[in-house]
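In C-alpha cells, one chain follows: the form predicted on its own.
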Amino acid sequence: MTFRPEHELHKRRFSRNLGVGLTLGAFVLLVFALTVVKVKRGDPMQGYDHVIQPEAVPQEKTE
C-alpha cells in the first residue's frame, strides 16, 4: 500500500493553521506574562462585591 502525494491544498492549510496556532500561543503567553506581573507587584486586588469602598472613592483635599 502506497502513500498518495500531499496536494498542494494541505500543504497551504497546514501552514495556515500554523500561522493560528502560533499566534494564539503568543497571545496566551502575553496574557499569562501579564499576570504573573500583575501578581508578584503585590498590588492589592479587590474584587467587586457591590459595595462600596472608602479606599476606592476620591478624596477630596483639605487645607
Contents of the next structure:
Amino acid sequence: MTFRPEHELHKRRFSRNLGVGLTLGAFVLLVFALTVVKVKRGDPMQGYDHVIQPEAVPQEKTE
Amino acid sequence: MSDTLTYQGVTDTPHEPGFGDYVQLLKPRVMSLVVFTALVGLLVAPVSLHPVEAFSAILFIALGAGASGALNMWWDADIDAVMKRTQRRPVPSGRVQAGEALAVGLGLSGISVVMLGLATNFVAAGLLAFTIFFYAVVYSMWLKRSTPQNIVIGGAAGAFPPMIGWVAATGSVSVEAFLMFALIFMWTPPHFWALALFMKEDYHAAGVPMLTVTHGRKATRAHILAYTLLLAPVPLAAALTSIGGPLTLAVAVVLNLWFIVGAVRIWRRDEVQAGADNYAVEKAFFRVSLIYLFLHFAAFLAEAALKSAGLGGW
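Please supply the coordinates for the form predicted in complex with its partner chain, as a counterpart to the form predicted on its own shown previously.
Let us now look at the entire complex, which starts with that chain.
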C-alpha cells in the first residue's frame, strides 16, 4: 500500500473547493433565514383548500 | 509511473488559482468602503429593516461592487499589467485567466442584483444593476481611456452605494440619499487627482488620459482646489437635512476647512517644491481625503444613534 504525497497544487485546489463549498453553504443558510423572515412577517395567509368561504358564494338574486 | 507523469503534467500547467485569487478579483479594499457607506445609507434611513434583510442588503450591494471590480479587471488587464500599482492583480500576474474574471463578474452581477431585489426591493436592485453597468461599461470601457474627465463622471459608480442602502430600506430616493451620493461624487476627483500627482508615471506609461497626463500638474492642482471648493457645500447641506444635526454640522465645518487648507497648499506648490519633499503635501492630502470621507459617514451614523437616544438631530 502506497501513499501519494500531496502536491502543492492539491492543497491549492482543496483551499479553493473548501472556499466555494463554505460560500455556497453560507448562501443556502442566508436564503433560508431570509425566507423565514419574509414568511413570518407576511400578512395572515388564507388557505383556499377544503375551507368554506362564504364570501366566495355567489349572492342569490331576489326578485 | 503514472503518478510521476501526473505530477509532471501538473507542474507544467500555468498557475492554478486559489480561492484567495478570486477574492482579490472583487477588490476587497474598495468593497470595504462600499460596505461602510451602504451600511450608513441603510442605517440612517427613516425605515428600519429586519437584521437579516439589512445584512443581506449590505452583502449583495458589496457583492455587486465586487462583480463590477472583476469586470473592470477583465477589461483593464492590459493597462493593469503596465502600471506598477496594479501589476500584482490576479489577471495581469497570470494567476487568473481573463475569461474567468469575466465569468465571475457576470455571474456575481446577476446573483447580487436578483438577490438584492428579493431581499429588499427592486428599485434598489435596479440601482445596483445600473451601478455595475456604469462602472464596467461607462467608466471602464468608455471614459477611462478616452477623456481626462474619466474620474469626474466615473466617480458616480462609487457614489451609489449609500443611495442603494437608503433605497433598500425606504424603497425610494430622497434628498438625503442624493446628498450622500453627491458627497462621494464630488469627493472622488480631488481624491484621485491627488493620487495621480504622485503616481503620474504609472498613468503615463499605461496611456490613461488622466488630467496630469493631458493638462499637466499645474492644471491638476487648480482642478483639485476647484473641486474641493465645490465639494464643501454638499456635506454642509446634508447636515441640515433629516440625517444631520449639530454634530454632523460641526464635523462638516471642521473637515471641510481642513480639506480646503490642504487643497490650497497643493495649489500653491509647483513641481520643484513637490519634488524636493517627494510629494509630501500631495500624499498627506490623499490620506486626509480618506479620513474626510470616513468621518463624514461616521458622523451621519453617530447622529442617527444620538437621535434614537433622544439627543442629536434638529
